[in-house]
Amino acid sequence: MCKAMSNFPSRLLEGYQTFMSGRYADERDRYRQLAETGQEPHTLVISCCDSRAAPETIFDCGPGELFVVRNVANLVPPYEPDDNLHATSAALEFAVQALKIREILVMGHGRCGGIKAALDPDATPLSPGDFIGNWVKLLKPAAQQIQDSQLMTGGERQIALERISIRNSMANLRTFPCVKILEEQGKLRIHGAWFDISSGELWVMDSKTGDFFRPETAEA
């Protein structure tokens, strides 16, 4: 190996040798086809950072098949047309715009430390620049109601706002312009999940009523 590669993480070298042998193998003309013609995806989804709730493992989809914003707590924030630099806005304007996608999936999990982090107001800093504490304040008015609830427990707390801010930023997707014409039209859904990582179960919010359930399909 070259002194160059040398420091590279080897955890990830073994990894992408076998992706090279297995799945690329399995779908070389896949990926050839993709790379001539531009990728399609059908679902635009917005997911948290966390290791443990990657959704091309969770939906078990291949390339080419989602177009995957991630980012700390799965946040959406309201539009904004300013100056200032949008990731996520960014982001969503293409998949909406340049891709055409037509499915947008907000999809939160259990245990996610986006959520603690927004529930404790005495939570000390990461860095001098709080970029986490700043992006969570986007929960703040939910979190302090749920937090002034003596009658539940911490558990109970954090599930509650898990949900919430799925709902929360699916508000948010509508107040930019290009998702809520499209929405109207029918042209465009919008849709909220929440993932067990314990259990691995999917709970998909109804749209008429915000309540989640658990569809038959993802029943053990």
Given for the second form:
4 protein chains.
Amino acid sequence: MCKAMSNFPSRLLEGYQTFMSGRYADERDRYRQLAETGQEPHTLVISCCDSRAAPETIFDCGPGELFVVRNVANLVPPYEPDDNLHATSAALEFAVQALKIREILVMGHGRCGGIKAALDPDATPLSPGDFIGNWVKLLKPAAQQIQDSQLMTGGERQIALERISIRNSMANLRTFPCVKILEEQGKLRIHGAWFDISSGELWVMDSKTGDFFRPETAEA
Amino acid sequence: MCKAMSNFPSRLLEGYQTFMSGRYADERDRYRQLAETGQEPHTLVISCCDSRAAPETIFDCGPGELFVVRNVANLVPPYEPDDNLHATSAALEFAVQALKIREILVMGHGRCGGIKAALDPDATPLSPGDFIGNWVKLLKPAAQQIQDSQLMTGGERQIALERISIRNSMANLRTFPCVKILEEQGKLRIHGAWFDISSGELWVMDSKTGDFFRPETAEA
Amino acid sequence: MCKAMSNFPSRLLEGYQTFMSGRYADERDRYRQLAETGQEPHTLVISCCDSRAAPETIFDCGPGELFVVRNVANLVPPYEPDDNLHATSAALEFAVQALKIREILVMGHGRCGGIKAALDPDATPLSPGDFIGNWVKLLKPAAQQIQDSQLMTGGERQIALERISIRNSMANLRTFPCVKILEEQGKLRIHGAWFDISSGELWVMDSKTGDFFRPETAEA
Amino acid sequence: MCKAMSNFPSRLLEGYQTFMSGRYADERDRYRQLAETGQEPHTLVISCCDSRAAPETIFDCGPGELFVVRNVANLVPPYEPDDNLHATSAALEFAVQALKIREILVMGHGRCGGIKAALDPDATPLSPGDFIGNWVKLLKPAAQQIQDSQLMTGGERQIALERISIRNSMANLRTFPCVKILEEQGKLRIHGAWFDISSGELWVMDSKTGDFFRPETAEA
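Output the structure of the form predicted together with a further copy of the same chain; the preceding block shows the form predicted alone.
First the chain shown before, then all remaining chains and molecules of the complex.
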């Protein structure tokens, strides 16, 4: 291997080789077609950066299916039309207005580091910029309330906030006019889900009650 | 099936079933272990929301390997330690300071809608908030320069800006003190790559020249 | 060996021997026939003098197939019907009007010294005549535009100008009335290609967009 | 095959495939090395565009060996340091001053169309630009003299002028100061050759007498 290449992580190059000879080889026509016609993903997923919670893996989705935003703790901030940089809002706007995506999924997961940080009363900034501190402020009121529920265990508080946060983000999605209007017209749907990274179980949110349940246990 | 479930996209439920009986079944122990010990991903990847450019797919990576931030056009904003919400900065801080990740990859791709928007002289806001417009302002100076190269085709300008943007984001990573210091000490490495969503080819950035090349053509 | 011969480069004499006992021996009848009937090459190729970019080699063509003009940077100057010496124009005229060739290929290549000279802001004349300086003036406006794209790497600017130059030369071909008329009548075709002298890859120009692509990646 | 590709001549694409799987595959390392280090061709060849007289073929030379200028009738114009476009002069200057080539070969051939045009008293312009007419004016005095030699056959006059022309071009090479000086210092050599496109015979010029002879008949 020549010098220029030797820096690139070999794990990634090996994985890429596997992709090319396996999955890409199988789906070559699909990749080409998607490049020609453009992408038409059916779902926008807001999920966490966590290495154990990749939506393409969990939902066995291939190229062209999911438009994915990933940030710490899969948060959706409320609508703030100022001049600042809003990564998640920009992605949402692009998904709904440009790509005409009509299904949105907010997917949280267990043992989320961001949620843990929000719940930690002694949290110290990870760097002078304290970006995580400022980021999880989106959860501050909820985190405060949960922290006070001392009869719940640490693990129960963690899961509780993970799920409250999902519902929060879904509510924040509705502060975006384009989302709100389309949903009211019955043209767009918002879903919530929570993935147990240990058991692999997927819990889906009941839109009427806000409760999370496992679909296979609910089958009639 | 019960009523509550009928809302959740069936495509996602089917995909999840495939995941559970396939991949999860094969890697069950790994998922459990990762939940117990916590994640130790080896690489932070900043990539695009685009449905055709999922890093786990392209690098054939499994749970626990990649900590992934996905935003429109895989941009890294410069270091701005104020009180605002900075999704990408928060993820970067968490990755480097909390998870101690020491390899960072900025991965761009061909036919990127965000880059296209940055290059469009007649771009009109997708919504009153114009989040995409404000988001791609990160590329405005570069986009302006490239737009002036009218002897290049539209396709050539697109690829040029996709690659300039990757180099830009890598430079912005270095405005974060924690990243800069660790890199200077030789403890952290920053990589750039560009994925051709049509041919599946991966172009890696030569750290000396900034040029993108395909590793397989450079093998000695 | 006699004195007169000792001057002629031995490498060329050896190569000629190999040709006579190999290729010429195989194609003897063809050489004789072509001498009798005259040449009827199917394609006029304008390519560079560069020792790594010989069209007969790259396209595995034998005697009688290609009518080849080679100059520095494979340039075609615009139509200038004055009394001066116009080597490339004379060859073009002969190819189209005398030999009735109806396919023209302008073939550029990577790492072209002539293009590099055109991009060099500090270029000093190679000799008082500065023939190269005057020759690459054909590219001056384009070179200036590309030089202004300082966010592109030197390698990216080089490739950009190599390809712009091919499109330029194709446009200049169309300033020759005989070419223009025949093309408009659908009787003559003009093609562009760019040869990567390192990887051996051939990039062909898409006549609709002007973009260069590799045919093998475009196969349906 | 997709639409964009269907225009490119299939003969060239097939030939290219043969090149890639044959010759390029065999010489891959050499192509890569030449790209890295740059070209160091040993000989500058000025030869004719004629499809039957490709120097790489005749001298069995591979990539990196020959820097080749090809124009109609392999003419070298005299040194004219004005501001005009001088394709052959530019290539000569680049070869000698930039690439430091120290062997120059002017190679003519039998049945040359350009020489024939020079000898044709009734030649009419091939196009209003009469580029060939102006180009072969370089041979006008010599052509005039040969035309007057009516006791020679048409074929003999043709060969006579082909060889006079080679000597002419060699003399014109010496009007270039850089060439003249290096030759006088014994650092550069100029050769002439004439290729019989029917028999494949190579005739080399004796530098003392100007006669053309076949090396194999001169072996001691």
